[in-house]
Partner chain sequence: MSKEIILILVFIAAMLLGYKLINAVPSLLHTPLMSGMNALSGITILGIIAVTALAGSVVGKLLGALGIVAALINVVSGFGVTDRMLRMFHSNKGTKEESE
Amino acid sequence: MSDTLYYVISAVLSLGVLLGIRLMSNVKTAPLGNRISALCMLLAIIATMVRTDFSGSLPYIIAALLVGTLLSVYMAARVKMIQMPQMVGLLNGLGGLASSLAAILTVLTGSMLGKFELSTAGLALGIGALTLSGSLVAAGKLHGIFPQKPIVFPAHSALTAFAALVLVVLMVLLPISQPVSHLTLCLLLAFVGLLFGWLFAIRVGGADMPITISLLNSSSGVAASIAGMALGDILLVSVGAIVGASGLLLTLIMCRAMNRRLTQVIFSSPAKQAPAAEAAPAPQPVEPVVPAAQDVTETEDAQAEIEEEPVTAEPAPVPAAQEADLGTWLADAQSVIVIPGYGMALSQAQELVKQFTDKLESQGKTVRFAIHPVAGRMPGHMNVLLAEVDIPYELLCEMDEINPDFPNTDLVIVIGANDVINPAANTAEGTPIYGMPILDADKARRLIICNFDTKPGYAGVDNPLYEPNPDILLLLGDAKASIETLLSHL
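May I have the structure of this chain only, in the form predicted alone?
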């Protein structure tokens, strides 16, 4: 295959990938966009194989492709929808591993490599290594292998910054070093890259997981694109750059949704709980004063005046809504908004949610879904779960679109969501969610919260919606059981 033909094919396939990504930005056309992008990548593999002279290694290449294909088919069949976030994280890591291996082989087997090839190989190796370790840690957190809460070591930010600095120094040394030291530098690059990725990802909590997943997706594309530069493959450069750019744009969207800067996610330690107000000091005991004989009469008169003053009663406790109110609330509500969260995904309650919303609509009620950008553990997580049970795309509303409607909504039903509806985001300074845009569920006329318990969410911030309120009803326990309770009252 001539270079000119290969460049033309590369351009067409790159445009096809771009078209697929464009279609994936809309829930209706996302499946078609996914298929187009997958087809373009298959054609890219075929074009690369036709163009490359394997010199007797073709059987090994075909065997590797077969193993990878069978493994991917097996994983696609066995992985549950609830496990999709960790699956995405794992695939990001494998992309980083592939780029790292390509970079190492380029350095160790290439002859007469110039500074450009060595520089790009070093970049690809470092970025690929940090993508691998960061993705594996993220997948481990999502799968419960590692604690999902942030793990922060002493001087964690300083260690992360130092690892990043060492990584840059090694990347600079590789192209100016002697060939005999290339292997040592490559091993050091791989080690420090793995260390940096681990330090970065281990401190990430559930609140930042969507940002982390999209960032690692971007870094896997960047590593592939730079590896393409080292290999001199224009198609790999182009497709990797598209993946890297789209992942970075998604990361910035997620950061905006969390009202966080990207540097905060990478380097800063998680914010602490807002300090509680200091309690007033306990009054010190005062020694009784025995009045003199001539003051006894005045003292008795003052005591009589005090006793005559009315005593202000303690305010009555705020009553909480009871499960017995469910039937009335559901019957009275004509407009309903459902807010899904990670708890729904954990319980696999989306099928029951579909039955519940169908029952509401059959009674003439208006039902919509409010989707927070960072609900779940990866971008679009809730959309995927709801689409799985054929909930119409038109009912899925983004936060900015639906927030103005909450004050005029009769009933909001929260299913396994916490941080994305927590009003403390507007008041609790110094917490991970302070300043984060939230769904204004608390502004609705009535609110039903179907969460497992009243503990704080992954951000570790107490939710004031759990306090007794006549317009807020808590259905605690497994999401499936809570939805079945709602269904029984329709």
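Please give the other form, namely the form predicted together with the partner chain, since only the form predicted alone has been shown so far.
The text that comes after this line covers the one chain and nothing more.
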């Protein structure tokens, strides 16, 4: 295949991928968009297979392709929706691994490598390696293999910065050095890259996970793109760059929604950044009071929550005086907005939430969902969980769209969300959440909060909504039990 033909194919396939993304902007055309992207990828692999001159490597490649396909079909069919964040994390890591291996092999087996090839290969190797270790740590934390709380070593920031510096020095050395062999430099680069990714991800708490996952998504794309530069493969460069841009954009959206700067997430621990968090008794493990019948996903989240609290299977105690209110409130309300948080996901209450909203709708009430951009463990996580139980996507509203409607809403029901509705974000200057955009749940006429307890959320800032208020009802305990209580009053 001539280079010109390959350039044409690359251009067509890149445009195909862009078309696929374009179609992703509408929920109706999104499945088609995804399939177009997948088709482009398949064609790209075929084009590469046709174009490559295999000398004795073919059996290895075919075997690898078969093994990879079998493993991935198995994985894709088995993963649960609540596990999506760690799945994405794991897949990111594999992408990083592949990019760093491609970079190492380029350096070690390529002939006539110029400075451009060597420097880009070094860069791809470093970024690929940090994507690998960072993603694995993030996925491990999300899956409960590592503790969720940030782990901070003495002089952690200095160590991270030092690792980054060494990484840069090694990348500069690769194209110019003669005294040290390429193999040694590659191994060092891989090692320091892995170390940096580990240092970076190990101290990220549950709350910063959406940002971390987005950032690693971006770096896996950038690593692929730069590996493409080293190989002179234009298709690899363009598609990798598209992924890099997407991850970066999502990262910035998340940072804005959480009122955090990107540098804070990378170079400093969340706990150290939050002065109030140290004074408050906030994210303490709740294992001691949790009954034994807990699964892994629940215990993993004992600490470092952002907007929600871990759940137990305790029934929700409602004071008798409020018990009566509950029924009247639900009966009175014509317009209802539900605010779900990760607490709902932990308790697996989505199915009950669906029953509850169906029942409200059958009584002629309007029900909508207000989704905060950082609710859950990755961007858009809540939407996927609610879609899984067949809640129509028209009812899932973004923050900016629904905030003006709260003052005209009769009843807001919060399910396992805390910081994202904390009005202190508007008033409490100097606290970590000050300035963070929130859902204006407090503006609604009445509020029912179904949270695990009234402890401050991850940010460690007390929520004024928990103070006694005739228009606010607290249903403490497991989200499932609380929704059942609500259902029994309908």
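Computed from a predicted structure; not experimentally measured. We call the rigid core the largest set of C-alpha positions that still match within 1.5 Å between the two forms. Positions refer to the first chain, counted from 1.
Taking the rigid core as fixed, one finds a CA shift for N26 of 2 Å or more between these two forms.
Shown in the overlay between these two forms, fitted on the rigid core, is a CA shift at Q148 smaller than 2 Å.
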